[in-house]
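Form predicted alone, single chain, as structure tokens, below.
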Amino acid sequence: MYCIYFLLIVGVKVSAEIGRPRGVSISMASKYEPNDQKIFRCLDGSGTIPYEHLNDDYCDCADGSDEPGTSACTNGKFHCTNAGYTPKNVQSSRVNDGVCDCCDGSDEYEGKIECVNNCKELGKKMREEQDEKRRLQEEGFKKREGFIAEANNMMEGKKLKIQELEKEKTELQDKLKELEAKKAEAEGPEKEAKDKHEQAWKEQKEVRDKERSAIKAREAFDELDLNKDGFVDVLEIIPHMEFDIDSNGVVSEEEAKEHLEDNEKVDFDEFSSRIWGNIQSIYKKLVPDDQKEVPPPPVEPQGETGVPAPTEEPQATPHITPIPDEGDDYDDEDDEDEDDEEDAVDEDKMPEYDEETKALIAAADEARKNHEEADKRSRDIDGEITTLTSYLNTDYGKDKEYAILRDNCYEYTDREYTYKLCPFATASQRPKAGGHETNLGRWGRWENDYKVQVYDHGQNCWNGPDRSVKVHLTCGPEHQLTNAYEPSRCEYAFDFITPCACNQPPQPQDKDPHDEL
């Protein structure tokens, strides 16, 4: 009874202080007023009790509402006052737990702890923090105003741009035809008078190689002809192994007859009209006995202990002819063979045409490299249109503030990996020791009110999703890629502080407007 008591007396003395009873804030204290009957209705109106009843530490009310100021009540609110900082609700159940909970120590008026009322302190610290924030969104908000100026101008030049590349093409498809006339004038001599060249030099070379056939022909005719009575026949053919068509290693009479038409024997005008054609590209030149290899002579058998088998009677080393020296005749023969092929070589090479035909393929060439110049221009006018187009086709912010960052890339490096975001581009990732290359995503669109940008389809994950990025956009006073992480399996988050997403501050007031007092 002496504790309600002195609660009641405390409460009065406070509510005649300050106007409202203890833990009620300012906003609130309109609905603790005392009426006429000196009632009080609950705030959830779930009841009404004597207005003396309120903290009088016993919860009356289902909502907590008559013991703002007091722990009885479970779900009630004491409001801190914090004069001179930022003022706050703390659940009723802290007051007087010999906690100090509120700056001002007003949550422990019991006198179980003594708290120190350092809300000025914070309350200092806290406004030279929201300077510095401010001093930094001001001079954020200064670039980000220059940042729109720059785009505006960039977009005005770029615009002016294509309209000079657009005129330029225009005249340009003007010369094109102009130049695909003179290049077609010129081509058609060129080409009548190389096909001229060529074709008399095709036809020089068909008599030539008729007459070299025809020697080759009666070459090998005399050759095959061993017993040089004018007709080369089956006997003849024998010899010559690659006329085995079976590859038994044996050339039969049915084989040579093959070769020969089916005939017995031939004269040299069949020979060199129906056989040598078919023949020409496996005959081969029979090679003398005397001029062939001698393989080396067989090894001997050894016995157990590694010494060549004793013969009977030592035989006599049987007598090798021994190849002519090569620095003798063949030297001279193989020089021969050797200068008729390059002779051959230069018959072949076709003439250089001449003065006449050369000016006119000159010429053609100048008119061709002309239309080529000019239609290189024309193709790289409209790459240069098409970029021009894309980029300001882009949508680059509300008032085009992000289009600073396009063409510029930033990276992070956390212990493992060197993220590297491009803007209006791509976002990747990269091995810190080195490595390839992930792609995590490409330019794809806005979300959040120009807050988030996304960039997806990119590099896919075994078993798993696309890539995929979200870089959240903050206010800072430089252009900044601050953090990076994979929220979930395969979709990463970037944080970007940049000049661009600073708003204007709001302009410091006078009078803080946390202080209720």
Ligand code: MAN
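Small disclaimer: the values here were computed from a predicted structure and weren't measured. Numbering follows the first chain given and starts at 1. Compared with the form predicted in complex with alpha-D-mannopyranose:
- Among the candidates 225, 75, 110, 353, the residue located at the hinge where one rigid part turns against the other between the two forms is 353.
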Contents of the next structure:
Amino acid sequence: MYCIYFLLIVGVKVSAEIGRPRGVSISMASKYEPNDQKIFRCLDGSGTIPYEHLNDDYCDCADGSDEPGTSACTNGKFHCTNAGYTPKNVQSSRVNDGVCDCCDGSDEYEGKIECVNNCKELGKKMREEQDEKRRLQEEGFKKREGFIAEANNMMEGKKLKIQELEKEKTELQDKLKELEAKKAEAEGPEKEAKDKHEQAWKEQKEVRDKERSAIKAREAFDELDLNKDGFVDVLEIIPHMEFDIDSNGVVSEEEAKEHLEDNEKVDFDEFSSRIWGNIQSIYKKLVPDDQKEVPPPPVEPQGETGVPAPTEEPQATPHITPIPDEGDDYDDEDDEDEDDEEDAVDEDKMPEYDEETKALIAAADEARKNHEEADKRSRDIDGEITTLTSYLNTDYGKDKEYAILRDNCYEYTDREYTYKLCPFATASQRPKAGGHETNLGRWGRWENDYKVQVYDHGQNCWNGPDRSVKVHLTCGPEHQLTNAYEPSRCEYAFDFITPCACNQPPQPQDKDPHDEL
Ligand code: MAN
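Based on the form predicted alone presented above, generate the structure block for the form predicted in complex with alpha-D-mannopyranose.
In what comes next, the whole complex appears, and the chain from above leads the way.
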């Protein structure tokens, strides 16, 4: 009271409604209280002036602090109280400039303009908006509390699941040992019986192959022994072009002899014991000329007699040629050969296992199946435990409030791309016009006190970094990806609103006591 009285006495212009110099806020009022010497010290300490020079429309202080309520100083600040709304500082140069800057109209006290005081309406609107925001935050916060409880339950559930799986795995280890033993037990007799069967078959085949070879040797010997003197000699070898060692088109006597192991002739015993083994893979039967495919007669003009002109080629004796390997021009004989071959193929196939061996194989198959099933289950358990452990080891926020987002994906589409965020897993981008999805990063870490998530090591950017995303999380009523952009090439930013980010709103009594509302 004394203070106001004093200011009135010294003629300082004070605000109409409040007891402090015009344009001064409550928080600054103490700095403007008069001292005993009635001297005002500029707030920056640059000088002192008599009290009556405050707001005298003349700028004395370098910081403009002596003229808070006039436009005398270009750098002064005029404080609008704006009762009912938010207090505000305006440039003191705007005081009495004919423009209403304060909602209470206090900056236009000279009457250049009639300012309507709309602070109450503005305040009402602001409070309504604040209340709505607060309501949403409160709602979000309640959801967050629910998510935290859910996450804790989920974690407990997963921990229990790991315990169960570990127990199952321990039991399975014993079972696996047992099944392994049973498998070995069944596979022993199975192998023995199979080996026995296969060995018997091998021996049988060897005997049969020997017999076949002997028959073939006899056939070849008889075919080669054209003069039927009981020997195969050099002259009988010569017509067989397959014995032409140097491929010069003629089988020489030396070449023929070489095939006969340096003999002029060999009898059947020697042929079958020493010769046949070496030549059987190259030996080809000869076909009599009259059984050969006759080429169509030449269409050239014939001699005057109508008898074809003799060819230059000397006629080979005897008139037989090797039987071609394939082709069906040799009719009956050839068909018989084919049948023989088929029979031979069938005969070469190992016969089925006997019933006893089959039963042993079936028993071993069953033991193998049981072991494989248990082994697979054991591997599956390992996989499940790894997944659960990775889930539990992930940082879901201070109170695990973000765990609820895991295993879900959220999308946002702009003009060009659809962006996808699968929290704690991946971020990606795919063109709206179609085309492949680009990996923008895998879950990396938290930043900025759990307000930002980083996804990195995405697909490399041509001539640039590996793609990465920073996800900015703010409080919102639902989980929603609200924006995606690329602040710098291949470095993306997503905005994600979620109740998980809603803190408890300040209670009404927590309000700033200096609030002038
Ligand atoms: C693709 C998209 C873009 C990115 C370019 C970089 O077109 O991934 O977001 O800027 O590649 O070459």
